[in-house]
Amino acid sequence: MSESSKAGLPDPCAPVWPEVTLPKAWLDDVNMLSRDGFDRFWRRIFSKKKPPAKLPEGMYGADCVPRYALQDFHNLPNGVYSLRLSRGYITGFDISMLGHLERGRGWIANSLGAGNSFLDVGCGGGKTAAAIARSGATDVWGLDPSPYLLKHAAADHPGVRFIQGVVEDLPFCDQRFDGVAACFLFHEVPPRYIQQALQEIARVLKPGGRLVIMEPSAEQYYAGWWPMVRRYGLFGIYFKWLAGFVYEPFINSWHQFDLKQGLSQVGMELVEDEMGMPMRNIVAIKST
């Protein structure tokens, strides 16, 4: 769809997520009490071969998720489409950042300023859009590609609306949102998708409305061992392990993209870039 056709474009139906019904992946037929099944889910883990997840037959929204988004981000097996996998994600995600993650949505929530509509793209399983609305907006969006994580994030936070999407083409009109948040979404997005993206959200804002980003830290990727241990003794350790663990295909284009003139190129400035440790903080405004 063009730019120009989305000017009156009226928001998009959030699917009743309670009614639908998601079939099982390959994963979910694995039978992880044996010795077969366990060491298949094991090795897809720790294997350096990533082949792309495979769809479940029938599953909804299959023609919603892009190609790069089949990627076993995290070591996930299959991705996130999984029956059996997705909640434990959810839940785990937040347990492997030792409370940091939790705390970052606060302040995501606390950098997107005045106003009542807001959008969280990538939204996982809604909880950075949970903590927007415990904020007080009330019009508050998720949008991510995997159905799997959207029927946890309806269950589990009814009071925002979740759709099926992908960043780079959101299904909303021009100056919809008051600010749109971004947790780990974008060194998942590969690069030539990236400006678009940003031109996306830049569409969908309001004149001086906030873009609100949280990535990792490059910090925790390209310092040495002995200069994390000095800085940040144990949790640098582990914030330099997990880096090096974690599947991230696009990781080392995210963090080379010129994200001052991106987001020049699309009429925002930024204002905040703190690359601190394991979190990197950035806040754009549209202009005026």
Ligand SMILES: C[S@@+](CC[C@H](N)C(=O)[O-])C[C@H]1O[C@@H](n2cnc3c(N)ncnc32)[C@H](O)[C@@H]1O
Contents of the next structure:
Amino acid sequence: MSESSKAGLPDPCAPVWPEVTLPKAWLDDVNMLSRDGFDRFWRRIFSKKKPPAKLPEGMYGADCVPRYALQDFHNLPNGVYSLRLSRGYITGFDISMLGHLERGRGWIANSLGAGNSFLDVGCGGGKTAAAIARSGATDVWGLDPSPYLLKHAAADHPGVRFIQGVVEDLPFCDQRFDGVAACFLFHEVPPRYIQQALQEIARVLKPGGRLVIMEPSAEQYYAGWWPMVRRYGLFGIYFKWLAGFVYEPFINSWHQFDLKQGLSQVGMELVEDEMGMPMRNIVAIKST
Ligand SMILES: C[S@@+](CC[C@H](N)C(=O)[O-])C[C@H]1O[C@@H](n2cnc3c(N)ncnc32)[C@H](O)[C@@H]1O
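Got the form predicted on its own; any chance of the form predicted in complex with the named molecule too?
And the full complex, kicking off with our chain again.
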């Protein structure tokens, strides 16, 4: 849809998630301790060749899921499209980041600045949206393609409205939000959609509105082992190992993307871009 066709678009209706029943995926019935479970589940986690994930038949909102999302992101068999792994993923992601994400989510909420209407794109289990709501905003939305994650998010964070969708085609009218948050989303978006995603975010932001992005730092992917040990000790070894182990098909193209230029093309200015460890923190403002 073009920019003008979404002017005046009413807000989407957030589903009543407790009433949405989601089907099992193939791996929800696998006994992980059996021989068959070992072959189908554990081998797939460690294997380099990953067949495409499959949406469970009859899944709610299947039309909202793009094909590129059907991969074993983070080595999870069937990605985040299963009953069993979606909950494990929400908890495991924060544990694997050793507490940095919780602090990072607080940073995102603070950096969004003044306002009451915020959108968390690629919200997953909704923890960033919840951090924004805790800071006092009452009009907070989370958007993600996975209904499995959204159902958990809605159960865990009742003060936020959760809807299915993708960042490159936002179902909101122009200038709807004071701020947009994206926590560990952009490195999962194929390069051909990143500029379109920025365009959509700029469209839904009010003039002066902020886009706050947190992403994995490039350093853990590209620095050698020895510089990582010297700079960060055991912590550096851990994050370098994690970066090499976890399946992220679009990570290199994201790190090569010229964000400053991409933002300026959609009328936004990059005001902060800090390459920390293990995270990169970014703030951009839409021109007034
Ligand atoms: C690494 S997770 C981060 C989840 C959440 N932001 C957090 O910090 O816990 C990336 C999320 O982006 C979602 N995602 C992938 N492609 C997307 C797209 N094109 N638009 C919106 N969300 C997307 C995935 O379903 C997943 O929940």
